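Quick heads-up: it's one chain on its own, the form predicted alone, in structure tokens.
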Amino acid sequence: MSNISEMLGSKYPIIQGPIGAINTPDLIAAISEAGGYGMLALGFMNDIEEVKRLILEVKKRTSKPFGANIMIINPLNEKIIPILAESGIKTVTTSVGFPGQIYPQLHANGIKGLHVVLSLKHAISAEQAGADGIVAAGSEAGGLRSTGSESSTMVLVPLIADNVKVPVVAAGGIADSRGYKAAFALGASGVQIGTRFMATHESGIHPEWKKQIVNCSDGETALLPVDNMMMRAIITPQLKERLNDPAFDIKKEFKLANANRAWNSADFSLVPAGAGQVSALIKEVKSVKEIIEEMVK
């Protein structure tokens, strides 16, 4: 068993990205209920009564772990992470924001984290403000991103290995038994698998974008600026027809504000539909188990 099992509970060092569009207890539950670590998606979360009741969700579909993530950003963490910590859940991932700012209220109520990274050098700060391991999301990752020039997962992940004494979880990439795999010859303890999980019959995005996730091919995938940070998206011909028009201006166009609105109706013009580039080897929508099943075959 990895250290990083050990710390989740769980059967398999297998984490949920936490993506807000899925964060639905059907999802998460599956996920935990086939050995995974399913991931509430508290970020940008700001009623603690639908916290609260999000984890009540997860419990009464799984008696298995099951964790949630954290943007350190948020405000309402202080009152966020007593609440998981009564809930019984033991380990996070944190992100956005310098962890030395939440690290010591998560030791304090018996919680440890993974904090996710773009770069070593993030991740060795990241290990010295206290955190218990690292997620390492290559550039090739679905999500939100830096505006600055980023490392593969095949070169993020050895190279922050071997810098760091905390347990590593690779991120980006990932969606079947070869990438899984591979993530442990570079170093790893674990993986984390956000358009993997996608686009899965427990998943609760719309069918048009898991239709997109399906049919994206090599290449079809660039990351586009969304407010001020970088967001990798499938870039349909629709898409495409629009970025090369002149008069198109995509900053003024794509703005998180309206992420929700767009994903839950599927109205891609007012923002893109999110995913990795791991994307292209996405044939077909299928249950979480086997998924799972066959990635740690």
Ligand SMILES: Cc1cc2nc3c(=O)[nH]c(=O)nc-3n(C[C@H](O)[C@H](O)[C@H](O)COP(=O)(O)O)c2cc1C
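Having seen the form predicted alone, the form predicted together with this ligand:
Chain only, nothing else included.
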């Protein structure tokens, strides 16, 4: 099994899951300082100067390696990739889009990439397109999903590990040492963690969002339509009431374009609080260091 820490340059094979357009240099640096691999979320980035500023802010806080997530559909990637290379970023994750064009571009800039997939079919085509690794995100994960039926982490990770030669990173449902160890037993060479790192002191998400994650119980997240995709979100009693109202047209109400406004102001009536099923295991807001130390012990 390949060691993903070597590719990342981090002490532990733990990657921070990027969260939409929310970038918290404090969180990214804390994860890298604690031995993980902090990640800039550049998927929705439309401002090159902001990319440079964010990189500088992280570098002020840590000299340890960190990476970035780019969405293949972002037209600015051609400009973003050389900036990442100049700043010394060696490994990125790519998501949302066909990886055929971006991998030659990444490699020409000396950058390796792990492509985020939700199915075996896409893992195989990503490997053929030159991806250096795969992030296999099971259906319990937080974030955007397809509208199709998808496998859980427990099924997807071994399935992909059996069918590709590149290293596989497990994402979805990992919050503590049990999930961490399970990922390796399933054939993964690393983990990517979103929701658990959102509910940390260092995370820049709205305190109300952290509260919703901590208060979320078993069965209180669901996949909801947002534009032409699905997004796993926390179903609060208020949201449940709206969803049960026959006059409520979910497709008209929730728009990805409103996600930043909703999430920054905790106006979850606009777009609900995104989070994974693993929220049910998260009982308190902790520091990144505490989480990582507990995870790897």
